[in-house]
Amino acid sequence: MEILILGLSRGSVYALVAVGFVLVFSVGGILNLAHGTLFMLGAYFTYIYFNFLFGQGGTLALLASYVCAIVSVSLVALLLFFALFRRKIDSISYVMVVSLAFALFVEQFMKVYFGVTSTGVPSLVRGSVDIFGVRVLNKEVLLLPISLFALVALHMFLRHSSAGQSIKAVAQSREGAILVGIKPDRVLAMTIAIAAALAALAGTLISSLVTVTPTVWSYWLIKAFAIAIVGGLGSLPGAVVAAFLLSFVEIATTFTLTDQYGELVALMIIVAILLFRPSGLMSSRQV
């Protein structure tokens, strides 16, 4: 039961980060290596707003810090797109190099102003709850419902809104979308902002759970990339399934062996997927 609960909690955060990464690839055909940085900035902006803007003012101040952090990260992602990505968006190598350079720049910037020590904010809720005999912190319990709400809201947006339909159209065929009057650059910019918001939401949620340092972006980028490979690049349902799959594998291995083996077993699964099913668990592109 403890493995189930912790696996669901960790998997929900993995899913938030990975779905945004896969969504940008599906729509723009690009690999944004700064995606982990957007996650990190979500946590850091929460810390900055809560401590320096709202003066550690309690629950309302913390909620306001979450919202401001998510909006700020989305604006950073849009600035990155219009200032750097847009000029050579058709070049996969250019986007990868530029996004990686941006990630390294932000890491060094954070080291200069915040040092290499970790930062964090208080939890939105305190205490713990007993679930089938397992004592779980309330702040961990919140991860799953908030993440599921965000993912369901994204699904409904893509399925039932005109903007969501334009995202799906560009993901299916860029040329066909142009023929019906859709502007792919605007759609991609909107997609990058949505993906950044999801990554930032994940960052805000874990800002009170784990240590946040300037180098944490690489860990979450690797996780997003690994989940995308396992689930199938371009498949949002595949990313969600793979996120929970890897989470359960890591938690179960950690409980039975050690933390180091958890990462090793997850890596072995990724290698096996690449060898025997290179297209991932759900090979068809699906947004």
Partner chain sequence: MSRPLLIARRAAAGLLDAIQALSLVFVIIVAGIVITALTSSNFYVLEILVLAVIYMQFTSSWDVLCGYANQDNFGIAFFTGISGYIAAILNKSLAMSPWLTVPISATAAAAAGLVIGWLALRLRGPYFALLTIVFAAVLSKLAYIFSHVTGGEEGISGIASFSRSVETDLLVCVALLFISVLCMTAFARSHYGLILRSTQHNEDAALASGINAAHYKVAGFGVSAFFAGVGGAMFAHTHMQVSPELMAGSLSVLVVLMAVAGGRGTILGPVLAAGALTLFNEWLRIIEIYRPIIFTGTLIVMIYIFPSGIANASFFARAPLLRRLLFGREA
The other form holds:
Amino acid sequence: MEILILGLSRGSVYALVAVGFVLVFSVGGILNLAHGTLFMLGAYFTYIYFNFLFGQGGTLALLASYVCAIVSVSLVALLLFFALFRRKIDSISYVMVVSLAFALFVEQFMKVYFGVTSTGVPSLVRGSVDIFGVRVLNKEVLLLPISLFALVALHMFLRHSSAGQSIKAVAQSREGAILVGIKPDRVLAMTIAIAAALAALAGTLISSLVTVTPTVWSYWLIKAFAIAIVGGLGSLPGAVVAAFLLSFVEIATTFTLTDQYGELVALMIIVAILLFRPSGLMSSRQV
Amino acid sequence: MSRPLLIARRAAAGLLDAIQALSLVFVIIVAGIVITALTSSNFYVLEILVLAVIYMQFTSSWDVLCGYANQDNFGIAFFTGISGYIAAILNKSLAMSPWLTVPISATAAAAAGLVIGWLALRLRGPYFALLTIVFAAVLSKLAYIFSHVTGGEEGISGIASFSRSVETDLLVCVALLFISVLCMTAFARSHYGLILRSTQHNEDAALASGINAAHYKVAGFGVSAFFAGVGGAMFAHTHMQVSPELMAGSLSVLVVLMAVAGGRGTILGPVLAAGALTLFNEWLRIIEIYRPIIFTGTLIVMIYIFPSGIANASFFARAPLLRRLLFGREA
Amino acid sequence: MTLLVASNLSRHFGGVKAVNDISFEIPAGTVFGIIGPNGAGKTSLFNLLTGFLPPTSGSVRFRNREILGEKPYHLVDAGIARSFQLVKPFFGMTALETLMVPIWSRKLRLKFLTREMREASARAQLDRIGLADKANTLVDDLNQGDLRLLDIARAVSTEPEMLFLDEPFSGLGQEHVTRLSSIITDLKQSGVTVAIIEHRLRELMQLVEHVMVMNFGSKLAEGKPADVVRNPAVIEAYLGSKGMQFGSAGG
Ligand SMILES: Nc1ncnc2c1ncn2[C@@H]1O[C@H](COP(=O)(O)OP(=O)(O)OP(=O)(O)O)[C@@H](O)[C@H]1O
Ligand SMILES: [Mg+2]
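Please give the corresponding structure for the form predicted together with its partner chain, as opposed to the form predicted alone shown earlier.
Shown next: the complete complex, the earlier chain at its head.
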């Protein structure tokens, strides 16, 4: 039971991070290896705004710092796109390398300025609840509905808004989109900003649960990368399913084995999928 | 003439060609290091030069596969790590001399490289990148799990150095580097390099030309892993200890960034970049706290200004003589 | 003598029967044409014959040896070469380097040529297609016509007995067309058997002795060019599917 609840809440955060990663890949054909960094910045910005701008006020201040953090991370992502990626956006290798360099840079920056400080932020909710006989922290329970809400909102946005339609159009065919007068560059920028916002949301949610360290980005990047590929690169529903799958496997193995073995099992599963089903478990390409 | 003899002759001709292809600047750098080792007794300078040589070894071994096949291996630490640990264990528990552990551990790394290369054959781009990341991560997890063998977080210390003095250690390292770079240049300028380059954009046309592309890719993996392994063993026998850092993702990433900044597919571009950047990083110690920020910032700026790497900058196409001086003859 | 015999060859992609139970023979020393509307399965057929596509069923015998399902590079050793409809050059390499690649096929490697001989042979091939002056040009800077000729030269460099050309004339200007036609005639004279897929019928009909028409993966007609052109089923297939002016140089 505990596995189920933890798996769901953890999986929903994974899904938030992975969906953005996949979305950017579908639209731009690029892998943004700074995606984990954007997640991490979500947590850091929340901490910074809450402590320094809103002076550790009440719930309202916390909410405000959430929003500001998400907006700031989107701006950072836009800066990243316009300043660094656009230089050679056609080269998947260049974008991987330069985004990785950026990730290292942010890591070092954070190490120097926040390396030793604890970045804990109070949670929106306190206390804990009993779910089918299991005591769970309220803030842990909160993850799932918020994430699901964000994912549904994303789905609606892609489906029904004209901006969302243009994102889908570029993901399906860049050339076709150009023909009907869509500017793929602008669409990609928007996509990256949205993806960053989702990652940042995940980061802000996590910030009240765990202390974030400057090196945490790589852990989340590998998770997002693996989820994306397990789900079939380019498939959003695939990514969501894979996110929950991976989180269940992880939680289940950590409960039954030790931590180290749990992660080893997760890694071996990724290896197996890469070798035997490289197109992912759900290989149809859809946004 | 018999076949082995012909192949041997071809290899000798390749090495000769590689010697002619080396750049003057690289030779001067090697000579400079040798002279420093012979004359200086400044422990600090010698240690830094050892580190620079090791990084030159790492980046060139990355480039010999990835620069030519245009696949991004984000897990070179797998090979440096496995080789460093094997060298350490052989030396500590079997009291094997470094003269044996280096070839043995590098060969073991090469064998691992052949296996991974074979497994990664079908994978391209992001899939290939993820596989290499995950393999390196598996290795470091295993190192933690079998901590009674590997020493876990602490690693293994008390490994024998090449010799009793840092000076001689540096000489050994620079000699190994020189031989490695020569061999890798010969490999890259041989038909192996040619075919690896041909497969990167159009493997089908290579197959239709009668080329067993898989053979060349796996071989390239083996060569890259071998020389990365030499570097890993070098590290073990000069630092006299190995720790999980030698198989960490951050090492892999640093190697990729330095090699790409230097210019992939040129061997000497990554070598010079790794040397220069290691020294630069040490020099930055004068502003210790901001050092990592400035260092990684410099990497970003370099990659931004030269997205294909310095050695491939269009500037050098217009100054072939300068290119020849710095990076040697073009492939 | 028949060089290649395909019997009941099929390849299905899900519900699509790209190649559907085709049988034909290619006599040695001839030029064999294959035509058909877009999507008829011509390229798929070539892919089957040259080892690029695993078959669903059937058999292909080359010089009386079963070759279906063998790897492309083994087929090169056996004497089969091909060019591609969509030319994807070896970017970043020069024209000369491109033609050095086939020299390392097993077949030619075992000749143990010296460096000078290897380069000379690549230069001779470049000369033959009229690109001698572009030997050191990066393929990234060559135009579409040059690239197509270079791809054909790459195939010819493997010294094949049987050469498959997939739409070799498409995208070529008049000058290139003339050059290519004479190369194909030369090849035939030196004993190479050639199979050509082509939409530009005027060029094709001048070269071939024998034509096979494909439609929806099946063989529609086969025979001398002049007879095939008059076959009502063939005219129907072309007019019906694409409204293409048969007989004129369409495609
Ligand atoms: N790899 C594949 N997967 C699925 N369907 C395929 C594949 N390759 C070809 N097809 C289908 O098989 C059919 C035949 O395609 P093919 O390319 O062989 O035709 P073609 O005669 O060469 O056409 P064209 O004149 O346009 O070159 C087409 O319907 C195509 O969509
Ligand atoms: Mg075709």
